[in-house]
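The chain that follows stands alone, in the form predicted alone, written as structure tokens.
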Amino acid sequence: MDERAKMSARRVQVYYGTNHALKNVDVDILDKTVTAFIGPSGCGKSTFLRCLNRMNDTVASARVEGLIEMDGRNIYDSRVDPVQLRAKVGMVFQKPNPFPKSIYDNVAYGPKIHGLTRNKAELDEVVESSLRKAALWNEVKDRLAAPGTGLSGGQQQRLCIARAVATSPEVLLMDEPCSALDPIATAQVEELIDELRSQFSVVIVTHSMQQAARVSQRTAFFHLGSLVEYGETGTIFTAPNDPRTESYITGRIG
């Protein structure tokens, strides 16, 4: 394991069903870095970040096998509760979904029913500081009792992205975010996702790979259910060492 990983990855298999999703996969995600998983549809690059924070546990029919760590402890023990490690391995997806409250709710939401804040005065600070971080605040802060419905594609993903980090997490997984937004929106997001890079470890699903050039500073590559190619971004882009990599960045494989 590298002494800066956060989390590591051992003999990961995923099955859904009979279906053999993931295959023996090996990686460390190292500590305040991006890490971006890339690969063709249906590569198992989402069923693997879906690992990271157990939320394969909601599908009846996922079994997990191999050894997933955060900081050197299992997060499959039966001791480990799962949304406690969720308000630890926080989740961003792939359509903005706040939910049907108020924006200054949706944000207070993870704080409150995890027991952070003993006062209101702590909760409107966990809810400034949350929106700030998502690079909100600004353009909120005078209608926080607004539904978050409300807001513009673009301002719910960092809605979304302010009420993951509320519940302080150390990881951060985001699942082709910026797939539902225009250019100007995506911009901002990757912006953000560089600055929560100083507090966060950040894992990022991407089906663009410009996006993962722009934001990551570790790939992993993965094809047909299998982790191919894991490394620093600069040199999974210019110099792979395996050759489906090579064929995927490309473009002769996708």
Partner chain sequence: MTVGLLSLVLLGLSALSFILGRQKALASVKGDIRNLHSLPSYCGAGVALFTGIPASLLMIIWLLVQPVLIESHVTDMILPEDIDTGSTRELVMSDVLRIAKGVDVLVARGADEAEITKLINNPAALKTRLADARIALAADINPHVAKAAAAYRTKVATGNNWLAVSTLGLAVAGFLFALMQVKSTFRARNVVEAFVRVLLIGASSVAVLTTLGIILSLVFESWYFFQLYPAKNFFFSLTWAPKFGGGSDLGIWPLLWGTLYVSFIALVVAVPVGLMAAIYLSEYASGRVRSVTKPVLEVLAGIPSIVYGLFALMTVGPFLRDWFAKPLGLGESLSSVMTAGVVMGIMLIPYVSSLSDDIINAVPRALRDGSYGLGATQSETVKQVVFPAALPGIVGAILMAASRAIGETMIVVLGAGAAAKLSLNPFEAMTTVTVKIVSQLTGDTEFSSPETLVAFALGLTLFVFTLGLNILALYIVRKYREQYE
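Shown: the form predicted alone; wanted: the form predicted together with the partner chain:
For this one, just the chain is written down, with no partner chains and no other molecules.
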């Protein structure tokens, strides 16, 4: 195991009912590193991401086997409270899902339930800095009381990013955060990811090879529920070991 590993997964299997969705996955998520998960649709990227913060617990049919550790502690241990785990491992979902609340309350949601701020001024500050980090502040600063659901799709996704950042997690899981964003917003989010790297680890699922190459230091390639290859991003993109990785990167499997 890499000594810099923030989270490490060993022989992880996931079943949805009888469907064996994830087979024998071993991955180390390094601290203060951006890790990209790539692979064709339905190969289990989201499923694996959801194992890392135990979101699969909320799916009745899902069953997770194997070992996943964070800072050396098994997160599936019965003494671990998944609620606390999720406060430390934040998540941005594939589809934007702002709460039916004001923009302000959306961002303030995490800090409020975890009691991260002492007073309103501090909360205001957290909300502003989170919205700034998500490159949304300038667009919404005059209408923080407007409903978050009234924003455009791309703005909603950045709101969800701000919401996740506001909880100050140690690991941030992002499931295709840019799939609904225009190139400018995408660039801003990528900048944010790079910035976040100084504070915590980021795991990002993406369908864009360029994005993976631009933002990540580590890349994992999934195919049909298995982890095919995992390593330095540079190596994966220039000299992949596995022929399947090469075909995918050059656009022959997909």
